[in-house]
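Here you get one chain, nothing else, as structure tokens; it is the form predicted alone.
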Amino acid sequence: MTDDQKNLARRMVLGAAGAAVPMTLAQQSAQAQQQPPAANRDGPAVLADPRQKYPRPPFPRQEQPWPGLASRMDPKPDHGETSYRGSNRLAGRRALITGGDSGIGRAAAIAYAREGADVAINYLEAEEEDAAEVVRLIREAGRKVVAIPGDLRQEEFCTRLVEQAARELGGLDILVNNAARQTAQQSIADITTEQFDSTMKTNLYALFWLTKAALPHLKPGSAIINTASVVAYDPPASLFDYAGTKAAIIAFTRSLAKQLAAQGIRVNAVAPGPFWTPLQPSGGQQPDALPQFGAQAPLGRPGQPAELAPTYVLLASAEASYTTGDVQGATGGQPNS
């Protein structure tokens, strides 16, 4: 072998040895920046402008009788029907969700099922049309679903609801207290005792009754998630009674979390900002205000239920094992404290 051949062979050996030396973090970072973004199963990851991701006001003027249906809203809310993809984060869990036919409860029900949980939903009989769609979606996810209509303003029904859900699901690991009553009135003088009583019983008494009934079924690792609202911190003049109940839910959550920590049961709340749900056109907003609903948020639009589903999944999952007594917000930029 000539000297030139020996030098070439030596360079090839050294080059091969050098290729086996791990790159430094700086080198890895530089190389990564030169590569195209990693593709997910649907194609390259794409940044979405949160201001334009969903419809912005103005919306068509619309009214519905209480309790309202998502299927009759314009535009129709997005509950994650076509977008939410699970990753087995709640495999084998059993959840009861009140108000599970539409809005935030529906988004949570869809997400829970696609994360591997069996789900019981509660709703009013007038909401059967929306509930049937949720039942279909949960079954398509391959999970068991129990649909239980009834009025949460009745203590006897709340107790029966929990017992039926636990019996048919084979137990209970997650309780989502989500159903609510909201009726906008310009003055306290316009709020009847009937309205005040209905709001208090739906939003507060039901939490008390349902939680008491659920506790014997919950084991360490179980989770209770309550739906509060940003109006607990900045109550609008037109939501006098509703805002009061949402502030009480935050206190309820934090106090109960301290009680149940010794049992290994976590209690948290979600405090959404303006979200596009049937609550709004069925009396939750003044009809003249609805076309601009959500415009006051810094992002310039209301949230869609699908945007809250991951929060409810996280709080129910073992990934949030050190989170209890917390209130998580999704407000489009509005202050929530």
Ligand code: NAD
Second form
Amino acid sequence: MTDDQKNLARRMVLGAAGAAVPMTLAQQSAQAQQQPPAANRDGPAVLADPRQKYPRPPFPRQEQPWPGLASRMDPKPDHGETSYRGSNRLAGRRALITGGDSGIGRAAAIAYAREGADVAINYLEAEEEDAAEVVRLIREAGRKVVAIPGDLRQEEFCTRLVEQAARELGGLDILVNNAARQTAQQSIADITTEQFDSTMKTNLYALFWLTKAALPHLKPGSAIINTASVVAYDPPASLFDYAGTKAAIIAFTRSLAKQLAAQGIRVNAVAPGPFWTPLQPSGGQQPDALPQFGAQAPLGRPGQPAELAPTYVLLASAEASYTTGDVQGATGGQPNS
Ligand code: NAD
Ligand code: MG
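Let's see the other form, the form predicted in complex with the named molecule, since the form predicted alone is already up.
Whole complex next, starting from this chain.
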């Protein structure tokens, strides 16, 4: 048999097997959960069906006290721990990522380190366990890591965080404003002044304080990346305060991009759809809604943090030198403008 004939025979066997035992989406999803996508190191890139690549709803009912831990989620989120491969796209850069312990921030931290950047992460003391895992992964990538726990709702801490990160990293080129507070409430009547204040302080004031403190360190070519959300465009009834902050983050991003273009600093935002992170079981969703989280997206499932890492890398890298004032989505097909 020639090589072509052998390949054809192989394809026919696979095809026949596929036709004889068709798998339901649920079965394929279960299989995907047992076999997380592995990077195909030698052959062509894996042609993964985005519907089956990761777990689909329904998810087990689960709740965690705020701020939640990735390690306690079922299924565990994929932050790219075993799959993200870098290619020196951020070699020598120094990045500060808030909320770098878990979820989208952790995925960005892993990817940045594997792309050659030194990384400082901020998180809350209650998240030390998640943060320790990120610290280990960044060290394993051969990069410097600075872990700085603390509460972003205080201006004094935000200033100190930036100064410490810049001092220990030897400068700062990338600021990722990613930490956030999200607490679902059915009615505005249930939102206390304390909750409203916490949401505003974490999502908006901290971004303002951190950006102000970082500016003196940022040279032309530096990048600021803010995490917004698709809820800025279509705010759910239950996320009155949170959605308001995400809309404001988009306006902040566009305004600042115009302002900082004169200094050669790019400012962009990422607007994710539903992503499987500790934000959701720790108050971000009503507990009854969590099992169906992501079902409404056309792809039928929530995104995993690893699926956003390339977006954060691109916006930070010099490859995106003409991209500023932009909002990049990853929504599983939901409208994102
Ligand atoms: P996450 O819980 O993993 O990350 C949020 C982080 O915010 C926490 O890890 C915590 O360290 C940090 N944080 C919260 N309050 C803080 C405070 N007072 N001081 C210091 N740090 C504090 O969840 P995630 O989903 O990865 O969230 C990251 C970003 O993504 C947030 O801006 C969130 O609004 C945004 N986002 C998430 C989704 C989603 O579905 N998960 C969708 C759209 C946007
Ligand atoms: Mg966390």
